[in-house]
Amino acid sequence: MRYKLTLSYDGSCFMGFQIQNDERTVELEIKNALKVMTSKDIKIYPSGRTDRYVHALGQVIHFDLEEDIPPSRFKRAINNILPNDIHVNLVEIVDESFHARFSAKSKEYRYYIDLGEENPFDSRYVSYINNLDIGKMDEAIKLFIGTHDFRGFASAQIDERKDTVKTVFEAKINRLSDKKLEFIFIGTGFLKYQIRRMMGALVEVGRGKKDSSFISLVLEKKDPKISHKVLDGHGLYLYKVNY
C-alpha cells in the first residue's frame, strides 16, 4: 500500500527536513514514529526538502507499507507518537504511480515580514525588517514571474547537473495589516535558497539599496555571488503542494 501524508511542522527546532547524521530533522522524527508503528525502517519520499528553521503547512510525503491501515486510524496513531512540533493533517492511500516529488504540478511558498517592533513570541515565525518601500517591492516581485534560469538565486553549492530553469506562475505581496507583509510564490519548483535569495533582493530594492533592474541582472548573469543576501529561514513556509 502506498500512503500519502500531508503534514505541518514548526521548523524552529529542526536542522531542516533531510536526515543529517545525529541532528534533529523532520525526516528523522517521522521515520522514528513509523518504526514505532510498524517495527520497520521505512524509506520516505518528500515533495522536497526544507532548510533549517523553515516551516511547513502543507508538506507532502509518501512511503510504502505492506500493512493496510485505515487512514483515520493511521493519522490518529502517528500523531500520538510524533512530537508536538510535527502534525499529520491528512492520510491517504494512493495509487502506486503517485510520487510526492515527481507527481507535483506546482508548489506554493509564503514568506512573512513584520515591519514593526520585534516581538520575542513571533521572532521564530517572521522576519522583522522595517523602512521598506512596498511600492517598489511590488513592482520588482513581478520580474520573477515566468520561466527563467534561477541559478543566480540558488545556493552557490548547487549541483551543476541540476536543472536550474524553473517557472514561477505567481509572485505577489499581500498586506495583511499595517505591519505584516505576506509574499506568495507559486511555481513548478524552487532551488535551494532560491526564495530566500529572491526575498533578499526584494528587501534590497525596498530599502533603496538596489533598483528593480538588479533582479534582471541576476537572472541574466546567473551568478549567485551577485545575489549574496539570503533572508532568514524562519519567515519561510512551504504552504502547499499541488498535484
Second form
2 protein chains.
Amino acid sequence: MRYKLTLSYDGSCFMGFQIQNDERTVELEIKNALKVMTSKDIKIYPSGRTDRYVHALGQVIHFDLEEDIPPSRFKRAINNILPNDIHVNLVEIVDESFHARFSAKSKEYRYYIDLGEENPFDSRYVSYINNLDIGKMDEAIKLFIGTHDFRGFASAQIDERKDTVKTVFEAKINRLSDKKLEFIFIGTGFLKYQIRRMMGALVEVGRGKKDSSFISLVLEKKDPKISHKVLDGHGLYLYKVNY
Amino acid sequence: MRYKLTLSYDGSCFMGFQIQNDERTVELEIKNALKVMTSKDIKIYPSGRTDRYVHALGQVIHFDLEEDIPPSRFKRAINNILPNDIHVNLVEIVDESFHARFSAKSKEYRYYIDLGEENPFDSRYVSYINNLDIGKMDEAIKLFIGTHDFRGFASAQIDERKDTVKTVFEAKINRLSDKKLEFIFIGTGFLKYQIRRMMGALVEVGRGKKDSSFISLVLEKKDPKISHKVLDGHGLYLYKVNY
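Switch from the form predicted on its own to the form predicted together with a further copy of the same chain and give that structure.
The next block holds the full complex; its first chain is the one shown before.
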C-alpha cells in the first residue's frame, strides 16, 4: 500500500528535513514514528527537502507499507507518536504511480517579512527588515515570473550538470498589515536556497542598494557567485505542493 | 545607578528563568549580555522566577551598574546582544528604593487553552484540551478570588514555614474565539506551580471529573498532596507586574 501524508511542521527546532547523523530532523522523527507503528525501517520520499529552520504547512511525503491501515486510524496513531512540532494533516492511500517528488506539478512557498519591532515570539517565524520601498519590490518581483534559468539564484555549490531551468507561475507581495509583508512564489520547483536568495535580492532592491535590473543581470549571467544577500530560513514556509 | 528592565521572552527554548548549571536560562542570557556590555558579573533581581517553558510579556528585573548609560542607548545595546527569543521592551533608571520583587504590588498571569486540533506552530504557546464545560469553569474560577491560603495549590515540596496566604483580585475566562480560551489571574503574588495547579483543577471541573466544590476543599485542606492535575508551562504567560 502506498501512503501519501500531508504534514505541517514548525522548523524552529529542526536541522532541516533530511536525516544527517544524529541531528534532530523531520525525516528522523517520521521514521522513528513509523518504526514504532510497524517495527520496520521505512524509507520515506518527500516532495523535496526543506533547509534548517524552514517551516512547512503542506509538505507531502510518500512511503510503502505492507499493512493496510485505514487513513483516519493511521493519522491518529502517527500524531500520537510524533512530537508536537510536527503534525500530519491528511493521510491518503494512493496509487503506486504516485511519487511525492516526481508527481508534483507545482509548489508554493511563502516568505514573511516583519517591518516592525522585534518580538521574541515571532522571531523564528518572520524576518525583521525595515526601511523597504515596497513599490520598488512590487515591480522587481515580477521579473521572476516566467521560465528562466535560475542558476544565478541557486546555492553556489550547485552541480554544473543540474537542470536549473524552472518556471515561476506567480510571484507577488501581499501587505497583510502595516507591518507585515507576505511574499508568494508558485512554480514548477525551486533550487536549493533559490527563494531565500531571490528574497535577498528583493530586499536589496527595497533598500535602494540595488536597482531592479540587478535581478535581470543575475538571471542573465547564471552565476551563483554574483554576490547577493540570502535571507534566513525562519521566514520561509513550504505552503503547498500541487499534484 | 539602578536599572529597571521590562522584558518579553518566548520560554519555548529555556529551562526557566533561574540559572542552573549550564542549562539555557533567561537569567544566564541576560547576565552574559550585561557582561559583554560592562565586562563585569552583574547580579540581577527578577520580579519572580518563571518555570521551564513559561513565557513572559512583561517580566521585570533590576540591577545596579556603576555606568550611567542613557536608557534608549542601553535598550538598543542589550537587544543587539541578546538572542532573539528575549527582547527588552523598556529600560528605566529608577530610585535605589525600587526592588523588582519586593516593590511589586500585583502580578498578572494569563493561560491559554486551545479547544481545536493540534497545530505544530502553536504547540509551545497553548495547551490543547477539549470537551470542556466552560459554564462550569466560569463558576469555579470565581472561587479563587479573595484572600486565601493557597498552600493546597502550591508545589508539594513547599517549605512548611512559607507564608502561603495570597490575595487574588481577579480570575476570569475570556473566550477569544470558538476555539481559544484565555484565563486571567491578577493577584498579590503566586506560589510555585500555583497557576498551573489552579488551571489543572479548573480543567477537571470543566471535564466533569470534579465538582467545583473540589476547589473549595483544596483551599480548606491546605494540603498540596491532594491529587490534582498540573497543566504544562507552555500555555502560561507572565503578563505584567504592577508597581
